[in-house]
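So this first bit is one chain, no partners, the form predicted on its own, shown in structure tokens.
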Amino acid sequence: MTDAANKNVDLDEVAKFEALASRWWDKNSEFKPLHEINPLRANYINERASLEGKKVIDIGCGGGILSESLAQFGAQVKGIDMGEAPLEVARLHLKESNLEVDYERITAEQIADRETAQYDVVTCLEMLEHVPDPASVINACMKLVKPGGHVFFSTINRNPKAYLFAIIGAEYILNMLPKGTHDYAKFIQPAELNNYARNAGLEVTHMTGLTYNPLTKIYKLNDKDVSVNYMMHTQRPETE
């Protein structure tokens, strides 16, 4: 790995989640809310690129819930992480689902130098909170997508409103997430991540929150609503 690639991977994050990935697929467990969003957000990214037929790149695709999803809307789907232990969990579980994903231990980094404008679609998704330099792993992504491509984002806004619910309600009174699986420190206000697209080169053309009722325990996707969690779509510009 380059000195680039390898100061942009968080080993404790890593290890984090490579501690958890014997568990990624059950539906009751840690990743329970992961499996509850899930299809809010395929269904996002299917709606704003049409994936049947597209090359699609899932960076820090963990044990390949979305990848798996991304697969069944026709899509070619890579999916990359650097927590070998997840990708295993991801290999195993295509045996039942049936379907094509081609797993790889390699950062967003490395693998941009490599298949440079490759892909109709990139996804990022829960990830760019959890590296020490998300601009570098977007970088990355435009460097991925092919001119007039999709690349998506999601992670969490950093905010009082967004501490109480995705750290303190999330981790500590729901139990819905391990505790420590986030640092509000590395959380990113959508103004930031805005602006680490724009010099990216990309263009931003839609911004969407994902919000919970605790009482009704339904997720949904509100475009008026970003305070917590929110997913971004970008295109990179067909002429440069």
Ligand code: SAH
Given for the second form:
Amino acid sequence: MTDAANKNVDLDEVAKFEALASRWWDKNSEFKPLHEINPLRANYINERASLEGKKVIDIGCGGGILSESLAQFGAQVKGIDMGEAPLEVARLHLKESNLEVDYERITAEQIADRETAQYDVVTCLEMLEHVPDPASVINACMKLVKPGGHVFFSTINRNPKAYLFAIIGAEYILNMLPKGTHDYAKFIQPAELNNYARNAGLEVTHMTGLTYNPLTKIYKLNDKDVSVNYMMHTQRPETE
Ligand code: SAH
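Other form of same protein, the form predicted together with this ligand, not the form predicted on its own:
Okay, now the whole complex, with that chain kicking things off.
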């Protein structure tokens, strides 16, 4: 691994996910929130990038919840992550789902050097808030996508409400996530993500919030509320 790529992996962050990996597909485990938001985000991606027959790479794929849904929509999917245990779980789960996804332990920066401009669609969801240098991953996503292709990001906003929902609510009150899953300082404001994307050469096409109502326990996409979780759809221009 090159030094630059190595520096952009926080081993403590990856270790958190290694420790939980065996429960990745348990819908009542720590991964419950990911299972619940998954249909919303997969549909959002499919509506904006029509996945059938597309070549897709899922960056920070973990146990493969999103990767499998993208494959279900008819995409040819590769999933990468730096956690070995999540990848093993992801590979095992394919035997249950009968889907095909090619999983590999490699960083976004490294695969971007190897497979430059090979992908129609790049997805990088709930991962940027776990890396030391999110801009470097965003640049790698830009490098991976073909001209005219789509790149999707999702992360958590940084403001008092996001702190309350994503850390106090999810980790301490509702016990939806293990304590220490998220580090507030690493949350990313939409304007910051916008700048990273623009600096990488991507055009920001759309943004939507993913809201959670703790009373009804229902998640919804809402493009008027990006105050906590949100997704961003960007595109690489056809010509630069
Ligand atoms: N994207 C998946 C999983 C999110 S959990 C989903 O939304 O369903 C975050 C994942 O990012 C974990 O699997 C963790 O191992 C991975 N990760 C953290 N830092 C990484 C890095 N530098 N490179 C690749 N993967 C990383």
